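Below, in structure tokens: the form predicted on its own, a single chain.
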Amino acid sequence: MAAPLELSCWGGGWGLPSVHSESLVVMAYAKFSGAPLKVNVIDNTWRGPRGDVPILTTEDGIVSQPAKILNFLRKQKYNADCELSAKQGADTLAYIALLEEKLLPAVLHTFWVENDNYFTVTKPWFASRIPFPLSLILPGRMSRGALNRILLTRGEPPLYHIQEVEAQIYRDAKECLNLLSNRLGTSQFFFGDTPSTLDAYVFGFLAPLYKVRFPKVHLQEHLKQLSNLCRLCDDILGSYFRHGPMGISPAGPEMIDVNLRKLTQLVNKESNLIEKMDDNLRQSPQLLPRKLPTLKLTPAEEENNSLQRLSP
């Protein structure tokens, strides 16, 4: 009997099996294709065998990155695209490239760069799932990584400043959402009545943006005006994740919000305490080691010392 396939990923909240887009892509595709995955929720990506999640562990090794994981599952005969035509397959690749180029930067910005969202929602949520003291370090590192990823792909001339990049990525994201909405139309899924790879990617990218409760909802408001995309997310959640592991929290959204507020206060208090300690250390006077004075002996004393050293 073959060893079970294990998927390591971030956990869920707000009724989502995971709040991490790339983890959601793999989890949705596995549901669509019938792949038997054992999902392991991790609290620290440093514990993973290789870099960022999602990570698929197989009897032959590990596979990371959503595209590679999906290719592996297809080779194992778990194929959600078996009924697609060649043209539909090409369209899938084109739309996935569009999502990664136009929508992903805005999703990263919404979660990790927008200050109100980061300090109120993103940082407390991830800090609550990372052991102390890494909970004070890793969210900031993940935020800087998201910003670097945005600037690397979208910070080319003439968009040198983050404000200019921000305006451009949100324009591109809205355009991408409009194109996806027009393509989906009134269909249940993008290629008919059966979900495929494209539905998994769209769900993974849109569901966190749709469900997580942010104080700054610039892109979220635009998404909620596109009812067919929201309906797609709701249908996938209701049909494939209602009773699955890490599904809808029994505590309910109200309890989640209360816990997040408490956690935000705790994390911010700890961060302020550490910053204050660092400031005190930097401002404290640095005392140099005292140099002991050198005593000089008179010629008579030097001669007397020499005689004493020579005497038996």
Contents of the next structure:
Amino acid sequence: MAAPLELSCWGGGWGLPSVHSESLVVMAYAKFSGAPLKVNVIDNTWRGPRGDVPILTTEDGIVSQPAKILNFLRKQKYNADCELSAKQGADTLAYIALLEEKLLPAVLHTFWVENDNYFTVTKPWFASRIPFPLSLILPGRMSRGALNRILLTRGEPPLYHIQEVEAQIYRDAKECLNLLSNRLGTSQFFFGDTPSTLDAYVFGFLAPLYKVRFPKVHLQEHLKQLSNLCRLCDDILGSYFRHGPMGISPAGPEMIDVNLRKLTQLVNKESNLIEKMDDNLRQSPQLLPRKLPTLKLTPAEEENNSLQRLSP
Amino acid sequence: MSLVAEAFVSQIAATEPWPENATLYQQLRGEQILLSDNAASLAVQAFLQMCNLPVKVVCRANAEYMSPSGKVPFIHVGNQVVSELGPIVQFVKAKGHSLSDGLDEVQKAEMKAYMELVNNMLLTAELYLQWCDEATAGEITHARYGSPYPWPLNHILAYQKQWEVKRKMKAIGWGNKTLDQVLEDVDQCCQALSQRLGTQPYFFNKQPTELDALVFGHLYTILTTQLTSDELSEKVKNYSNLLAFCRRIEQHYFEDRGKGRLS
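Complement to the form predicted on its own: the form predicted together with the partner chain:
Complete assembly follows, chain above in first position.
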């Protein structure tokens, strides 16, 4: 299946390949399943407010929503779920529904409706990437779309007012984060050691919340206290998005092993050098016996010093 | 309800035991009630039966307007009114009855996730079928929804409700779906439920929980309601363990207790 697949989506920032949740979901899934995806960062799009971003362009046509894009990739044999049992597949569907019902309204609110956040972070970011004059119109449209969605799904008639639902949606979102954290526990990914669709969705929703700098941050603070979810985001970012969103980085697990090996080698080298330094000092007659220099120097400096001394 | 009001209500709820004259209000069973409302009402009835709490079902034409949140069913207990399954479960828990106490944290998370799945997919699909599918909307829904009111109020209210539902569908991205795609989603949802249920009697093995009540409410209503086409019930009938599950709950909680008929 070497057909060139092109994904059009919003660009990245704050260390993320994309700031838009749904685009992140698709990108993460593509990395997990090994699909060769060429990412095309778009900016001047009328499709944004209609919810059509991200879009996958294939030789047969256009596929638009994340769920449909994932189905399409699965049909092309790029499947990240092949090791899951039937029950785990059912659980995936259920947890994705939980994310969309409980977490998404709060994420939309934090990005698009909360005035401080919207005017200082979200609007300038999107407006800077959309050419004039659309930059005057599109962010406002997206904000109104988000508010609409929150009110229609959570607001209670006859008073469709945002204040009444704010407390409720943040409470639900915190509960949802707690549930996810409980489910993840101490394992590396949700279903064992290899990432799957659920990891892609969780990463897509949580990573922007985790990384983007906001003025009003109580949901972000709550997320930062759940260290296993933060660790999951960092792991995925570090191993799958290391070379940036444009290139295709090598498969994740191998990178993790290489890093681990490098780290162990470094630690071993340091401890060897520390021992050698200690021996040198003890044998040298001019120096007064004193405390081990390792306690004073930082390991990096010491290693540099030792390397300079040892190299011919 | 705001957070303060909720805390206040649950404090009050905790002090009184369940009264004998608790009532559940829904729309008129024969002529007015729609598929989605019937499913919700049945889910609440099943839940209360499972908790062994007596409740009388009363049908009123204006039940939707009486409800504090605009959704049926709602229960009137003592001097409090609570609507929808989620708040009712919490209210009943404040009174000391709970079906999910025996579950550990991970299982509780799963239960909540599956309840959201049912709400997200099954309920939305039911709403779509009733209001956005022209054939069903024209033949069945409009006639039923407006039946207690004189002309022209019946048409106005029906169109207003349809407009609201269509707006909601568009906001969540279901506006462009075709009926076939919606039925496929229903199939996926039923497959997930069937796989989770497996061969167990209830979703969390021996004891039923609110998830069982919710799933029973929706599936039973889908199976027994006559629509313009049978596609929706056919999708559910493909999964035999779900059919057995519905039958089991019906027999155990509704017929044995002498309730006899269900909607």
